[in-house]
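Just the one chain here, the form predicted on its own, laid out as structure tokens.
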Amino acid sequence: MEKMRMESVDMVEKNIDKLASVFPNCIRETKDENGNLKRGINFTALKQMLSTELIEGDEAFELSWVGKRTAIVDANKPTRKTLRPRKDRSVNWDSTENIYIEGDNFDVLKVLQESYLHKVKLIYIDPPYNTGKNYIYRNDFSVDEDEFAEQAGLIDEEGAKLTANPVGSARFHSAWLSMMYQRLLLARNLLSPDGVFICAIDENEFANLANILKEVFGESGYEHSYVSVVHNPRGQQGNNFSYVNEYLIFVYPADGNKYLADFPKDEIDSRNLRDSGTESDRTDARMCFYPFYVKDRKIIGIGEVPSNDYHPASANILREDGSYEIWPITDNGDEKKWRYARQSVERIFEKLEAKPGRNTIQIIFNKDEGTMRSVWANARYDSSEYGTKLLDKLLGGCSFTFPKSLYAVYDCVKAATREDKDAIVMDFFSGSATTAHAVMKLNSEDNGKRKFIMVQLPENLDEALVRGGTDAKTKASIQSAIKMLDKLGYEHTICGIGEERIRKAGAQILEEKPLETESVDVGFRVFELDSSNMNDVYYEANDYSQGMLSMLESNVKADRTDIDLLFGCLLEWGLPLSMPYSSEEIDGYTVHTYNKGDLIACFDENISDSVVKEIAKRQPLRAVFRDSSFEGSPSKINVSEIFKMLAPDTRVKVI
């Protein structure tokens, strides 16, 4: 009977599979460190397959830094970590499809590789900006940790781990690039073919991030657009410039017109169709002077170009049928022209609308509908007003350092998912969970069913409080957060802030429009990244004698529950974490059914044949048992025969 791996997918093998399908002649046999045969790549042959002539030399156009190759190796290594459910910290556990994960996003992204492969429509992240004080996201290095730390500069002169990235150090850019690069490699696998990746950043690493995004996603298959967001109109004073903006880097398929949905008309800089400025008079373009007919604020028709000697009495002329005749005339009576000629305006008719102006009805052309401007300067993007103050009010006095404006994230989610209201939205630098808030708010306004996956490192706020280099304002922010978490009885981590924000934001959304939002999913399932459910001996059996193995009571850790094991199996089978499940007693044994039969599991000892037969009769797609559920090989053979007879299409595994 097949055993489950209980570890994430081997990315090297996955990549070799992809290459083998395109370049089978570049696959060769090699041996691993134990002398066993395995597949490898003939890189010389592969290089030649990608060139029409012999290439000499090692020069190439690329961004390189100390630790890059090690970062790639580490990203390809599987992890044995798992996600453990935390129902006590969740909201609407049984019905919600939203996910909140506490843990280092590097391992979390590895753990999610099978369950969410090519399923995420939007990945939005707001990573550390590498300003010299950022916490460095450390990894559980599969390669030699000291070697990696030395190469990537993650230790100081005394060999101690660094948690900040001081400006001027040799590792300043390299450490940050390694941290980001390996996470982007993993995140790319989760993005759907029509998915959009958006990353917020400031001037410190904008250029480097843009380059590694082009390397990870490729330049030919993806467009890379850069948006300047005015997040603080007052600015942050620098030596020569007052910084008022940050950046959003959009990465989306090259045929992106299909994927970035029309920006809402009330959130773009719409233009008056009446021309202004130089060469905007009627006499500058005769064919651009004609009337529109408007009734009940709707444009019902377009008139013809009049003769040169016809002069309308005013900009808005009431007609006998109750409609208005609208001309491009100013309040001062100056005859202007429309921006488009009569024969051309019909092609953009659907993008026109009538709006009441100060004294006259205006014809508005939503010129940028379907596109986004490269500068977002609306007051809604102010991170102080709609970030810090909004969060402070929502959480009742708890401040948080530099939260994003809710609307800056909201507009990103809307642009990428407006036409896909069932989309999965991921943020693996979740922070105060602004992205989750934005998803719920958007769902409440357009009746969407988007789901979010938030991932956040549970950084300890007590440690951050005493960390060297923390300024007075940041310390005050951390202290207020700790005070709030104490009232709620939560651990002092950033995750506590994020989870509470989702709770409060969800409650507020339901309270504001109780009848319109009753179907909005404001719950979330909480999971914690943890070590494997299995004892170490499970993976290192070759190091133990048969006699030693027989003395071991179980290959499952003593503190793990059935639900821990169930969700661990879901991750390996590639099933999402958000589906409904149930547990029931059958002949004294506990049986778990996930999503109406996608998987049925029983982790009890010495399972009877009657229970095995009952599970098989239900013909699940997958069935999982513990290895110790059966007394020996004869029992396992019997189980296999039962499934062959009653459910031949069911895949059966043991842990």
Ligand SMILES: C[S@@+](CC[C@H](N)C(=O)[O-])C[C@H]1O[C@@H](n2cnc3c(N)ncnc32)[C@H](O)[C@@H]1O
Given for the second form:
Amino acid sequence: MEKMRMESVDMVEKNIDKLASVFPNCIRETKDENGNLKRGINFTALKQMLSTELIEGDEAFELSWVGKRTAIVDANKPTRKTLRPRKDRSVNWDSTENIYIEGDNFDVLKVLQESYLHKVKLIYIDPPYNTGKNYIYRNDFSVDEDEFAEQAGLIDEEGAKLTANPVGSARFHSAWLSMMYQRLLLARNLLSPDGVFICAIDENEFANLANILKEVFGESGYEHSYVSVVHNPRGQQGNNFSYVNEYLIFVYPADGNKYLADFPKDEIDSRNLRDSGTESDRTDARMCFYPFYVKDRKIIGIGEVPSNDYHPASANILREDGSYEIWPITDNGDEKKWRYARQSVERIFEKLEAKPGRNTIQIIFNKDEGTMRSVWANARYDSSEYGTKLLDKLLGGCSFTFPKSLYAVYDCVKAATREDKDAIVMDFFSGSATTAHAVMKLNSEDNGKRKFIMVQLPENLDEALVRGGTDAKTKASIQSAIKMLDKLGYEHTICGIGEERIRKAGAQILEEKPLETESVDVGFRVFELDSSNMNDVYYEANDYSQGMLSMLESNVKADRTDIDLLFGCLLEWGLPLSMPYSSEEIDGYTVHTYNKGDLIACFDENISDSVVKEIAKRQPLRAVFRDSSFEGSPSKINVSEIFKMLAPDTRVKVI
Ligand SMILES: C[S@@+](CC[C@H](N)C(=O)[O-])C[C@H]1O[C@@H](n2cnc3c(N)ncnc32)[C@H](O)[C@@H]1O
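For comparison with the form predicted on its own, please write out the form predicted in complex with the ligand.
Time for the whole complex; same chain goes first.
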């Protein structure tokens, strides 16, 4: 039992608690003078978190590797990159709340820091496993001449960073760890306080990843659990072991609350209540033939056993009040029986669920519900069957290397968001977009409104072929992908595959649309990571004088549209990317209104007082103009006056 302390609170402990909640990676286990374990601060790490310069010092009591501190410095550096809308590649641009972002997730995570701070309920990632065959993006990277020459052709336009990481290279683990560590630091900020983080990994980096997750999330605030997933039941032959599993690391708040949904002990245990096999006909047990009443996916009642000569017209019969009568009848019209008799079915009512089948609503019996198990061995996690083959079928012969089983990801999403059907679910190593598919599927089954954010590097498939190191099977799959992308007229990138998968999966979900399902959001807004919208030289904040300004044509890059600018402003102001907006003409000037007045923007030059007044009258929360729009300071002062008078609470900024 815990002892009374009989003394005032230990302020040092309190202070360590406070620091731990903000910088868990700076908390270390150390020993006091008697050799007892106690918590302490790693001041070098803390200094590093607070500095843009590299701090010298020991990296003790932690997993350390070459480049770790540089990784932290880079993670904390701001980026000037932005996200540009790609309406042409999007689906249902105006109404969807799903987001697909093309770009290196390192920058993307930085760009999203304001808009999605503490808003994401589930982050699921499946990063490159560091098998020695992956190419990874490194931000801590400085290469010597020879290395540089060797890697020429892999360097992108900004002199970075896609590099081979072969087994045996001096920095084999370090390079991968730095890549992961800095992304995890950024990702953690986006997770909501009750959020869950899940990372898939295989045996190569499992131990290291588990360590850095403990560092990044801390051990006092978060529980860390390891699930073994049998994804390859046939096994991959190693020297001493046949590998049949990989891992999921679950990180979730450790405050004693329940954050993960109960699951049927094994999903296979959730069975159709309609009996099958021998002695499963209506005539085998008269009391097992009766209707369930289902409305809006809920079982609202159970009917009585009818007389023997009553034969329902079909398995699902629509009733006048909009509910359905559900009978144990097959697609062929055979009258079967339920597994429970009318008089005993109420005992298991809590475990029954109405679920859409292929053509009809079915009654499902969830047996033995309990907490999830730490070994997932069901056949549904087979990544060949429900990853490769499922994708191949969906995309008509185009494959992708090692997609996850749809059900492995689906069960993760379900476990973390069953109670929160509005959750934002993010995957910043999206690959073939299995996570987006899983989110839409789950929504279609429980009328959820979960939204996804996918991030994927536009990895070029032609280059992947040229750079070699890939086996024949992988090559063939890349070639099949290129063929499909050609047919669609898309660029040859992994993003093309992911986006097409979401399109196809969405169409399939709508087609199979279970009766009664409200419309599922199968659209997505595509954004592309790009350099700043502003011409750098002209935009160093306090750096320019009025005289300079008049010399400049524009501080906005010539190829950027109003909508590019609008979204750039949203990100800086911390507004989400998924809200509706409209554009209109006022006195010949174009005015954009985001989410009914969260922000109003006009990026035209020389705008008139009347337009400024009209905008101010609407009292938006925020207003943005172009600095150069006001030729001289007097009219700028005028704008401030107008807002002070008509909309004193509006925050006004210029770009
Ligand atoms: C193991 S795959 C994910 C597979 C995915 N879960 C699926 O089921 O298809 C990892 C993906 O991360 C992408 N990737 C690697 N580095 C990235 C980066 N820096 N930013 C964004 N995506 C990256 C790779 O292109 C690859 O598609």
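Worth saying up front: this structure is predicted, and the values here are computed from it rather than measured. Numbering follows the first chain given and starts at 1. If you superpose the two forms and keep the largest set of C-alpha atoms that fall within 1.5 Å, you have the rigid core.
With the core held fixed, the Cα of G195 is displaced between the two forms by less than 2 Å. Superposed on the core, the two forms differ at D17: its CA moves 2 Å or more between the two forms.
After superposition on the rigid core, the Cα atom of L318 is displaced by 2 Å or more between the two forms. On a core-based overlay, F43 has a Cα shift of 5.4 Å between the two forms. On core superposition, N34 has its C-alpha offset by 46.9 angstrom between the two forms.
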